[in-house]
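Below you'll find only one chain, the form predicted alone, shown as structure tokens.
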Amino acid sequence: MISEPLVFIGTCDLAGLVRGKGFPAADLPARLTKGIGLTHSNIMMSPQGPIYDTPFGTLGDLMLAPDESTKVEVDFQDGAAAERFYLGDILTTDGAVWECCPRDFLRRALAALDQATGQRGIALLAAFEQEFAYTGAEPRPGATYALDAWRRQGSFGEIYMAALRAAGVAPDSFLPEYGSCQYEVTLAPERGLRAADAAVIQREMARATAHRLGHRAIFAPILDPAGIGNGTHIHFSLRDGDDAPVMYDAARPYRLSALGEQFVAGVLHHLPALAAVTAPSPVSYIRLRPNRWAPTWANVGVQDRGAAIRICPIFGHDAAAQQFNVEYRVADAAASPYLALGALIWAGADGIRNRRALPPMPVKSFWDMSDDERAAAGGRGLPRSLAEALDLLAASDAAREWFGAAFLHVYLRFKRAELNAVEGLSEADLCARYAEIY
């Protein structure tokens, strides 16, 4: 049979899913200019699919315009159609960026960071470390980090790495993880907007590879209430206009420069509310519980994987400043990378603008303290539910500035409708429902 190539244009939306529309590849030159049509209520499509609630109704038209730098064309050479898509921005019909565009939320955050640092031209370098369950691997006791677990994923890992490179992103690591059939992939760091584009491509190439092999890559925050969750950890550092690192100072607390401390202190200050954006599903809060190698407090820890914000290690003695980075761990793949990274940057820019400082380094382990001692050391408990996190976000004047009043209203309305749709489900049923989606 004959076939004609098709192209898809999408954006990673409020549900953390890539949605959009397709067209014949022959029309690509025209579509690169005018995009493809959407309506405002497209942004209100729930993770489950239906539009449960929308302030836009059936009125209005928008454009989804592809960014040529995000082109993905990967031929798996299996006889099926190639993966062929672009990521893009949501524009009004006169070509202006729509106020509820997820990608532009990140772009505006980067501009705010540049403004907060004055004329220094500070840029953010970031990489997403993403965990997922691969259904093509056999669940076996003792497979944690094991060579046997590596072996039992078969050809998935190698095909996935090749697909990532063909899609224009650079894989850094691939490994079996702590959970059953769980794997992790990290990319090389990228600057600003490209870091989030790469994270979206990273997920979609995992899904595409698994699909070609007759299986799934499941990025849901947690698959079993008694199990291990899938995190999306965001590693970041700051660079100046000459691409020199500016976040490291070995002589200061946490090895953070003054600028680095201000940025991290801004993230810490806003962190409980940030969870509504970076851990944005009901099952996210089943993962964020004690004894799951996931954060439960808003705190900073040196090389501590239980901390919300982890100061990462430096290996060896060479290029310490180049290696140095900080890891944000209160995130998962129910979040759009544009919103998650954007919220992180908005909070960090606020820290720089207001010259925020971190609490003094604790004199004993955070986990050896009582809850009162942790609070006295500057820690705060993370929200225990999405509803609690959304209330914190709604009460944040800073978040209203970051999103804009209209976009914040849309986001809160979207997430509360999602909560209402799954109200009454048991934790096991919630996990099963979200495992089907992500």
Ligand code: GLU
Given for the second form:
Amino acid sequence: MISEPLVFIGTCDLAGLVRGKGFPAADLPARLTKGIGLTHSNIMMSPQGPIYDTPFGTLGDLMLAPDESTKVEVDFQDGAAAERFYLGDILTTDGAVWECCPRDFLRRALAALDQATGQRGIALLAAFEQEFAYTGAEPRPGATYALDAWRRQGSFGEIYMAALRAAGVAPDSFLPEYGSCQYEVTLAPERGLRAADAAVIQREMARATAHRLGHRAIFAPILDPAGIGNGTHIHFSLRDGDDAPVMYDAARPYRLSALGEQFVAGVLHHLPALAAVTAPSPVSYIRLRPNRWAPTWANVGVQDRGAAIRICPIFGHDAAAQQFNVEYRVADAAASPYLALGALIWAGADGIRNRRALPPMPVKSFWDMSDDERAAAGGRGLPRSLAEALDLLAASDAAREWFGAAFLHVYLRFKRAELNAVEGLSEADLCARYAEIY
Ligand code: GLU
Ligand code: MG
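Based on the form predicted alone presented above, generate the structure block for the form predicted together with the ligand.
Every component of the complex follows; first up is the chain already shown.
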């Protein structure tokens, strides 16, 4: 049959979904400069699809402009059309960045980090560790981390790894996880904006691979209220202008350099409110419950998979500073990586600017403490619901500065409309609904 190649341009939007428009690949040179038209209310499309509420109405035009560095062209050699897409920025018709562009939120956060560190060329390196359920594997008890579970994903894993490489991102690991039919993929670290672009590509290539095999890769935060959640953990570290690691100091508490401590303390300081951006769905708060290796407190823990911020281990004695990284665990795939990483960096930059400090390292395990002792050790409970998280974000002056008043208003309105739309659903129905979406 005859066919002509098509290309898609998208952004990972407020719903954490990649949405955009397509055109003939033959028009790519022109589209690389002029993008494709959008309207302001496009950003108000709920995870469920409909625009429940919008301050923009039906008015206005914007452009979605592809960034050439994000090019994905993956021929799966299965006879079907190749995956061809670009990620991009939302611009006004004058070519200026639109104030509600998710990708620019991250770009502005990186600029704030640069400013806070005295323009010494400090860069943030990040690697996303993402969990999902693969519907092509048969659920079996006892399959947690099992070789048999690894085998039962069939050819998915190997096709997925090849697709990631063909898409220009480097996989670090692929493994069977704790949950039913749950797998995890981690990428090699990348700098700044590229780390978030790579995280979007990481999700989309899993979905594309599963689709071609007649299945789904489901990244919803949790699929069953009694089950195990899918986290999107963000590993990060700081580098100087010569690419040397600057977050590690073996002699200091938490092995964090002074700069590293300030950054992490900023994240901790803003954490309860940050959850509204990084764990932004109603079901995210079903995941954030005890006994799931998911965080329930805003705290820092050394090699603790129950902590919100985990100081990761160093393996062996070589290149400790190179290996050293910190993991932010309060995130899931309902969040756009641009907003999640952006919020993390805004908070870290604020920590540096205000020279924030971490609480002293606790002498006993966080989990052996009473709630009062945890609070005395600097811990605070994470929000229990999206509504609670959104109220914290709305009350945060810092968030108003990060987003800008207009974008924050849009974000809160968007998320509150989503909550409204699912009001009254049981937890099981909520999980089922979000599993269909993500
Ligand atoms: N599934 C857990 C979560 O929801 C994380 C398990 C792990 O430590 O990788 O975050
Ligand atoms: Mg995991």
